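The data below hold one chain only, encoded as structure tokens and taken in the form predicted on its own.
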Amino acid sequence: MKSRVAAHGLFHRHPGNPILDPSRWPYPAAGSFNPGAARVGDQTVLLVRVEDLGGYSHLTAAWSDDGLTDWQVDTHPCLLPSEQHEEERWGLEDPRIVWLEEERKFAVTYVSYSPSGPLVSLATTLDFRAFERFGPLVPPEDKDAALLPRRIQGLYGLIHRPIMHSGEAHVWISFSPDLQFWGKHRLLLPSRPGSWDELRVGLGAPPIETPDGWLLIYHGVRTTSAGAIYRVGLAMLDLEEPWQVRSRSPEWVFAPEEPYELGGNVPGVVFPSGAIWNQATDELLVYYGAGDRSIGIATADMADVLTYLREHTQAR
């Protein structure tokens, strides 16, 4: 019982939720959700997936001094589908952001969507104003991807989620010497039959380096008679061998409960996609899409998160 209480009390919603929704947008939008997050100088930037009234998505930046309030949304998108990239014809979705220390730039992985299906693409930036596109990293169908912030044994790491024809989907990890050719593919987090994450699992926020290992915040899907429910779980990977899962939460730690999460364009969805760890305060801020329409923040003490995962080293 102690672990169950701890799991469901780890994260707390920001009282200002939802922090952003289409009513805050400077141009017509059906949804503003699933943001990537980063610190740029003294500001927090969210790179937000914006769905237009035609059903296609692009990316727009929003800025805040404290990462919680007074968000200033750019008046124009910063990444729109490119005519030079056929894989983006149906839009850009669900960005994740990491700072690549070796390259001294931000890497943005996002889903490119087209008649060929969803796949993972890469762009880099210094300021979220100008971007350099690298194109697709892996073939369709694939989603929910982020790079490891540093090389492992000389190789870049990519955590991603290929989709099986049966509809099942598991989290994988792959490696590359140059961000172009990918191999050493390994299954990382499988879905768990009968559990809260039985149908699909996918990476949420990019991996966070902690003293205990790489923290993964992921989403899991279970289908019910009322439809699919997206909840949030945790896992810890070994720092130097990240294909080794050291611990995994046996139960979900965050779930749709509020009206903006239970409603929206797709009811019953909390979808973490960005996170910032303030090491000075030990506060973990997780930015998530709610109901495929708005954005919320969930906060936790990192010390509590690490303690919880240490208690579940056998929960695979």
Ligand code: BMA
Contents of the next structure:
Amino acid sequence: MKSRVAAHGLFHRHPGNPILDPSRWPYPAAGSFNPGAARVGDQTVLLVRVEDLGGYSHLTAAWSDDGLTDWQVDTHPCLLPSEQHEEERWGLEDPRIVWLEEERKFAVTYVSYSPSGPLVSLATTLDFRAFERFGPLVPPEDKDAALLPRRIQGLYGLIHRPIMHSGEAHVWISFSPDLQFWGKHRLLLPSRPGSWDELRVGLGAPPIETPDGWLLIYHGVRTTSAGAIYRVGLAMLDLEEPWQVRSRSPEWVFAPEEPYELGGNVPGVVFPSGAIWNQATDELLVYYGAGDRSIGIATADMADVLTYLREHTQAR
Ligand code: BMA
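Switch from the form predicted on its own, shown above, to the form predicted together with ligand BMA and output its structure.
Okay, now the whole complex, with that chain kicking things off.
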């Protein structure tokens, strides 16, 4: 029988961390962080949130053959705020990428920072050079969204994170027949009073389809006298009824520890936003923003992640 997997031993930092930071950028940047991730042909692309020196963000692609080393950063941004989209006026942030098999396109859900608050927009692409914009999916304030890669009972699913007036925020799931009109809204993962994720929770990487269900890698926030701490937890959703949470980590599985996570522009932040599961090696690569300034990779064996979640069947 497999031995019990300790939460803190699940993930390992890549020795090359941080793999990207503003010093590697071909133009001036204050931060390069919170990337979406995808495999395109035989390369990994990171769609990186780049914060310019004016404090506004846009998206630029970086490419690597093995998804770990030798990153080539495009010389120009691929998604800048569009004048035709007023909701993008204060920048584009935190993209999540999903391959939509039915559409045969990548769907990029990103935060459009509108003057009346952040909301979630959708664009599609095949090559991370040309994009088609579909505009806002949900009104402000809402963030941290990704589509499910396939329809469930005939409907597309969107996991997202509306923010309440109180500042608290929980993860929700909504459904749509056409990627445009959204309904069937349900609370999915609430923040847990008293816990490490008591203030806010938000989707990290897009949901990953596993034999046990949809794996969610999420961030949880607690405010302390020294400021907010962003840590990482796991949850498993039912495969065919993804509004049902099958298990959730009682403890965090990854937290700021290294200087680039404890420092940076916003100290004490690890913010997963992309993940790639190499099914040949069973390795899960999680790409995360560190301190709102740089990018790190955390790796885990998917078998260990699934074992851990099978042992934590508490749903909420
Ligand atoms: C969240 C988002 C993220 C950011 C995090 C920590 O609200 O804005 O982009 O990484 O805060 O500052």
